[in-house]
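One chain follows as structure tokens, the form predicted on its own.
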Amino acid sequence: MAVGVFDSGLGGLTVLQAAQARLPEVDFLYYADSAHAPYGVRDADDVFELTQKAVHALWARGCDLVILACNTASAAALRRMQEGGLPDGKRVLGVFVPLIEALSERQWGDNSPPREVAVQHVALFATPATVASRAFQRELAFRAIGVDVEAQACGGVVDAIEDGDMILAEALVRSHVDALKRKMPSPQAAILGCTHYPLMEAEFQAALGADVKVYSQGALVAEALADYLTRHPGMLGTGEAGYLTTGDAARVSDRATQFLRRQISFVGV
């Protein structure tokens, strides 16, 4: 009985690790579309087609509930899939909403009108595709008013992380934070709008300064998932736990083991 977790590559492991810690009794089947990563430089139609294919693969393996642990996929595909109609008994959830609920000081499922919140100046660090979609700003507008969001497309960061070049990733983080600060000198909060970026959370925090609150998605998504499964226990499905990739399984396993500091073995699909 497993919940599906999907990402274009390895960034979703940050969400998976938090979910496993929060829900040790739940099995998870992780699917990395490493052959087509990164998604952040692809157009919306391409991301939608790739995401839909991966979600259907997880459904076919018995995962009735799939978490899109990828902000680019959540931005480009989630609403489109939901509006197009999902098969009976199948659900897809994204990673934006738990983050926005935390930022806008809301409980899960609070659908009251948008209101003013304490944080007024927010820096959003995300992939070029997520920034272009403006999905974060759209979802935030449903819940909060008067929030100034300055988005910074962080080209190259995901590629560096996937390649295991953390020195380059750190340099790119500093460069992107500098670029953001030229547009918004004093952000109150920063959103790490890609599930790869928590791997560089300390570097983002150092570049932004200690007075900026950095929001990362893993724990927030895990808590939202725990709440969802409490209300929908039948969504655990019949799938088996494991790690799947469309890429080179040995290489992906090595990178995953490096990131999580424990042995992870992927199987090719």
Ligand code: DGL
The other form holds:
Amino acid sequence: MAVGVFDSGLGGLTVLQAAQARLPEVDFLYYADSAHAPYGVRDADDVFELTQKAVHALWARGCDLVILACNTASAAALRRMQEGGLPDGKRVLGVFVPLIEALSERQWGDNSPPREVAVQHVALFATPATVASRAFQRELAFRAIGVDVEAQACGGVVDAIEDGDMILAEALVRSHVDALKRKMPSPQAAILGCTHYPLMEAEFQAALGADVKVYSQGALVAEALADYLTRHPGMLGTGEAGYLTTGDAARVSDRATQFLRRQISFVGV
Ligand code: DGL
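Counterpart to the form predicted on its own, namely the form predicted in complex with D-glutamic acid (DGL):
Now the complete complex, all chains and molecules, led by this one.
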């Protein structure tokens, strides 16, 4: 019985780690489309096709519920997949909504009209594709009013993390935060809108300053998943736990082991 967790690469491990800590009794099957990462520089149709293929692969392995632990895939593919109709008994969920619920101080599933919230100046750091989609701003507008969002497309950060070049990743984080601050000098909160970025959370916090509240998705998505599984216990499926990649399994395993500081063994699909 396993829940599927999908990302273009290693970033979704930040969501997986939080979900495993919150739900130790649940098995997870992780799928990294490493051969096609990064997604953030692809166009929406391309991201949709790749995401759909990966989600179908997880469904075929018995994961009835798949979490898109990737903002780029959530922005380009989630709504389109759901509106296109899902196979019987299969579900797919994204990572935006739990974050927005937290920012807009709402309970999960609260469908009341949008209202004013405490935070008014928000910096959004995400991939170029997620920023271009404006999906985050659209979902936020359903729930909150009067929030000024300044988005910074963080080109290069995912590539550097996937390559294990953390010195480059750190330099890029600093330069993207500087660029954001030129547009919005005093953000109150910052959203790490790419699941790779929590691997650089300390660097984002240091560059932003201690007074900026940094939101990342792991724990929020894990909590939302726990709530979902309580309401839909039948969605645990029949899949087996494990780690799959479309890329070089040995290389991806090494990076994942380095990031999670425990042995992670991927197998190729
Ligand atoms: N972790 C993905 C996200 O949350 C990274 C996308 C990419 O591959 O560029 O957006």
